[in-house]
Amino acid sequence: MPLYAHLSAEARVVADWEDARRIAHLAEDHWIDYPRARQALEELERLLACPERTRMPGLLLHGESNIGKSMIIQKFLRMHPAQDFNVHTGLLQVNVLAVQMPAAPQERRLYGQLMMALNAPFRPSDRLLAVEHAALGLLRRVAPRMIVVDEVHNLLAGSANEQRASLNLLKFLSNQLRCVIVVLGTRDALVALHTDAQIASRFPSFELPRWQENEDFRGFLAGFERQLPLRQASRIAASRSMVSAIMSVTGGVTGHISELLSRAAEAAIRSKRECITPDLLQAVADKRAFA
């Protein structure tokens, strides 16, 4: 049996590092596979493979803040990085282009986000017509197969006219570029998109709900533990008290669970215990409100 058999192959290597390096490693993002995230990735792959047609499909990936939406999209982007330089267009081939809905949802700013994502010059003072012309010209040359727009709930920060204009812009981009549009947001994104029935019909919803205390949750905890570079097994998923404590403290929000377990792992390293125990987990939870 290999040393640190309770860990993944990557975590076994990290487990031999000095304490400071292991603690720094805990602060990094780590992908943990679980059924709902896998379903989301499969749906994104299905959409990416969709052939061009008159009305391209879309998707609204939603859930409350810190539930794991951005982690899924970042994983998808790593799976589909920019391709080789295209000698015909003079640009990198980008199949998946990701931007964020501006805090002030205006067409010019959204076009500006697209320009910056393509590493193209953009002056905020430029008029809408100029920015639109430049952005559409670039987008047609790059021809992304999917555009991802995060923080789409920011639409609600704009006036009714700004919301309508931004939503129509998403539809316009899909029609003009024959590409899939995927939007991400909190539950407020549902409100934003359902202000227009035609827009809402283009974006069927895919929810990332809070965790429930079930086998999927215990599987997620087991997978998370395999990534924690602790030299002793904690057996979190097998401990009814720890599973219940994690659910109670975090409210089943993925980001809170990640923070709690990472802080508990750090405490285990600093204390030389090298595993997470129920009392250590509770001590960490008592120091910070996660939910």
Ligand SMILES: Nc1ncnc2c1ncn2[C@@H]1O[C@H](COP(=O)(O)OP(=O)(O)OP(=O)(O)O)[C@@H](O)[C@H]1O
The other form holds:
Amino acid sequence: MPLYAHLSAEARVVADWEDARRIAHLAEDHWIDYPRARQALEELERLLACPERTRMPGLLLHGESNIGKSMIIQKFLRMHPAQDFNVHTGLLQVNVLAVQMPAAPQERRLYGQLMMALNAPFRPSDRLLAVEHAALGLLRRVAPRMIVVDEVHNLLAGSANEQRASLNLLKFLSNQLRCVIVVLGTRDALVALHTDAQIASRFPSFELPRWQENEDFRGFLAGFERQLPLRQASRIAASRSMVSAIMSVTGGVTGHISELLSRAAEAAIRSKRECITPDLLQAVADKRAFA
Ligand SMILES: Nc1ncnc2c1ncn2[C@@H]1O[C@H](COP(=O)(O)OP(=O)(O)OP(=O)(O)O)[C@@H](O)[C@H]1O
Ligand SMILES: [Mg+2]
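Can I get the form predicted in complex with the named molecule as well, since the one above is the form predicted alone?
What follows is the entire complex, opening with the chain shown before.
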């Protein structure tokens, strides 16, 4: 049996590092697979493979803050990385173009985000028509198959007109470029998009809910433990008291779970216990408010 049989191959290597380096490593995010995320990724793959048609499909991936939406898109982007620069256009070749809805949701800024994502020059002072013209020209040449817009709840920071204009812009891009548009946001995004029946039909919703105390959750915890560089097994998923404590402290929000377990792992390293125990978990939870 290999040393550190309770760990993933990567974590086994890290487990031998000195304490300070292991603790620094805990701050990095590592992708952990779980069924709902896998479903989301499969749905994204299905959309990416969608043939060109007059009315391209879209998707709204929604869930509360810190639940794991952006992590899914980051994972999807790693699976579909930008290819090399095209020497003729000087642009990146990308199938999936990812941007964020600007905090002040104006069409000009959204075009600006798209230009920047393409590594194209953009002057924030340019007028809408000029930016639109430049951006559409570039986008037609690059021809992405999918555009992802994260933080789409930022729409609600805009006036009713700005909201409508930005949403129409997404629809326009989808029609013009024959590409799939995927938007990500909180429940507010769902409200913003689904007030307009036309837009709603373009963006069927896919929810990323909070965790419930069930088999999937224990699977996620087991996956998480496998990548924590601790030298002893904690068997978190098999401990009813630890599973319940994690659920009640974090409210089942993925980001809080990740933070709680990383801090508990840090405490396990510092205390030389080398595994997470119910007492240690409680001590870490007591020190900090997670939910
Ligand atoms: N699949 C995963 N594997 C490991 N950790 C994850 C995973 N998904 C989420 N996390 C943890 O949860 C944190 C929050 O995730 P993420 O940034 O994707 O949330 P979000 O839904 O985009 O939140 P916001 O709406 O605030 O942008 C991540 O930084 C990471 O620590
Ligand atoms: Mg996010």
